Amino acid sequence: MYDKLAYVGEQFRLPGKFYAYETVKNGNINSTYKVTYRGDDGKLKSYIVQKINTNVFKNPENIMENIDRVTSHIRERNPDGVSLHFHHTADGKNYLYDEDHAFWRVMNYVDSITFDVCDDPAVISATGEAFGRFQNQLSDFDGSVLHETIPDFHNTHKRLDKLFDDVAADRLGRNDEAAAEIETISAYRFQAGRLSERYANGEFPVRVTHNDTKSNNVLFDRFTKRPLVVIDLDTVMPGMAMYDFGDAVRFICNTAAEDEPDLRRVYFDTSKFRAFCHGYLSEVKDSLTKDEIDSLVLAAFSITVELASRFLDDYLTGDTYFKVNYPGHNLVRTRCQLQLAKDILRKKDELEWIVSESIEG
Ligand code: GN1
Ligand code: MG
């Protein structure tokens, strides 16, 4: 890896001498490294180097074009904020294909912390604010100029259709092991696919959305614990605002990790939900429509079932999409997400009430 990263750094003309690198472990798709160089003045400076998974992102140049547009728009709205900058190679491109046709990019490293698990209500609320603000910053951005980097990314209805096609085919003979999960998703199918169907029918505004609002995609100031910048813009595309909300609470309100095998530890934490709603709605309560606000809780349920179906589909078809750490990892992830979806459904009334309470202030 050292040689490869040194080569990539050279192509992006990073100044100084390659000093060290470490692998950044979060992310199920791309490979991320923090690389550090020692400048001529002896000072250390770090960068983020990423290898994009071209099995998932078929046209990675399109991602870079989208990111360029979105980051410049955000910089105009918020000139004093921290922002993401991509380095260029000698031929002026913000990406590089190496000799194995792997796709690389390099960006500035922002000294910060991220939260995979978070118990502090102030930080959870600040995460909500950050994603709410991100939504607002893009409210006047023309989504039609964006490439659809992964078509139908959060079309839950289509995702579920695909899952059941693969269940019908059972190519690897893995259905038996997942029988209970297939049955649960089948029971949730109509309800979970409903919002995406209504969106396809034009019943909700088309927003420019982030589409991967995990809390560790917000960088925080180490000391003030205030949000600095929203990262991971690979899937910024037109979509439903409430799905960004839903994906964020799916991740941050889970009492356990996204792939927790012990389901007794997996709950949807209503206090964390209250904290997130507080921050998020303080930003967007006047910009979202009533229909969108009324669909926030259903969106949390829907995207949780959607992710369960994506993990399960990957399991049934041979684990080719998400990185897995052990055999059956995708099935464990599926079970965890379904446990969470079940708890969201059970607490639906309470969660709806928390949303309305947060709007009032
Ligand atoms: C993937 O790689 P990462 O962690 O940024 C996935 C998301 C899922 C997430 C689940 C392009 O995101 O949709 O919600 O895993 N990204 C893509 O952890 O499929
Ligand atoms: Mg991501």
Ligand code: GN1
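Whichever C-alpha set is largest while still superposing within 1.5 Å between the two forms counts as the rigid core. Residue numbers count along the first chain shown, from 1. Predicted, not measured: the structure shown is a model, and the values here were computed from it. Compared with the form predicted alone:
- R222 shows a C-alpha shift of 2 Å or greater between these two forms [criterion: core-superposed Cα displacement of 2 Å].
- After superposing the rigid core, the C-alpha of L14 moves by 2 Å or more between these two forms.
- Superposition on the rigid core between these two forms places the CA atom of L331 less than 2 Å from its counterpart.
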Contents of the next structure:
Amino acid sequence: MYDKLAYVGEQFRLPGKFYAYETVKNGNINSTYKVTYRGDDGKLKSYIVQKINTNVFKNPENIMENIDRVTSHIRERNPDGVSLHFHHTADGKNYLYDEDHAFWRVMNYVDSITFDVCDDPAVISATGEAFGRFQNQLSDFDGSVLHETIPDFHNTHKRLDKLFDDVAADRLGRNDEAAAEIETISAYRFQAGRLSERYANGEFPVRVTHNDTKSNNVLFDRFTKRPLVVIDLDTVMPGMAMYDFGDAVRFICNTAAEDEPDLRRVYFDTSKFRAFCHGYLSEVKDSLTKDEIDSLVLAAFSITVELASRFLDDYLTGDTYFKVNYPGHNLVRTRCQLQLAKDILRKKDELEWIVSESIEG
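Switch from the form predicted in complex with the ligand to the form predicted alone and give that structure.
There are no partners or other molecules in what follows, just the one chain.
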């Protein structure tokens, strides 16, 4: 691997002499390495080198074109801040195919920490601030020029249509085991799909969306715990800003794991929602439309139902998409997300009041 990484660094024209590398174990899709070079002045400088999993990302060149456009725009808007920078080869590309047709990229290394799970309100608020700043820095960017690298990724209406097509087929005879979950999603179907229908009708702006707004996709300063930069831009594409917000709070405010079998442990934590909401809206309240802000809570509900429908659809069709650890794992995941969606609905008025409070504050 030393020779391969040295070759990749040479193609990306990294200055100095290749000094060392280590494997970065965060993430389950791409192969990631921290490589270090010694400059002519003796100082060490590190970079992140990644080999992209092209079995997952079928159109990596489109992904890198999206990333190049977005990161360039952010650097223009915020030239003195911390930002991601992807290096280019001599022919001006921010990616490389090696002799084995493996796909590589190189970006700047940011000394930082991340949080997979966090209960600290200050860090949760800072996470909201980071994703709000990301959205705000791209508020004047035309999201429609980006490639839709995963078509209909968050088209809840179409996701639900597919689920009920598979329910009607019942090819594996699993409907009876999931009868209660099918009934619940059917009851939620219109309400959960409404935002994606309105987006398709042009009622919301086409925004740049991150589509994986988990807390561990924000780099924080080691000492101050202030947010530095949003990372993992592989799923950046056009979409609704509210769904980035909704997916973030769906993940952060769940009091249990996504596959918690004991539903008594699953509820939506309003104190975490308040912390994230305050941070997010402090950055983005002036660049979102009133309709977008008014739809934030519904987006959290909708995307939670959408994920439940994806888990259930995978269960009904043979568990071929999500990795499962035991029979019925996807059904357990479905139940957990539906319990969370139910609690969001129950607390809807309180959550909308928190949104209003955050706007005013």
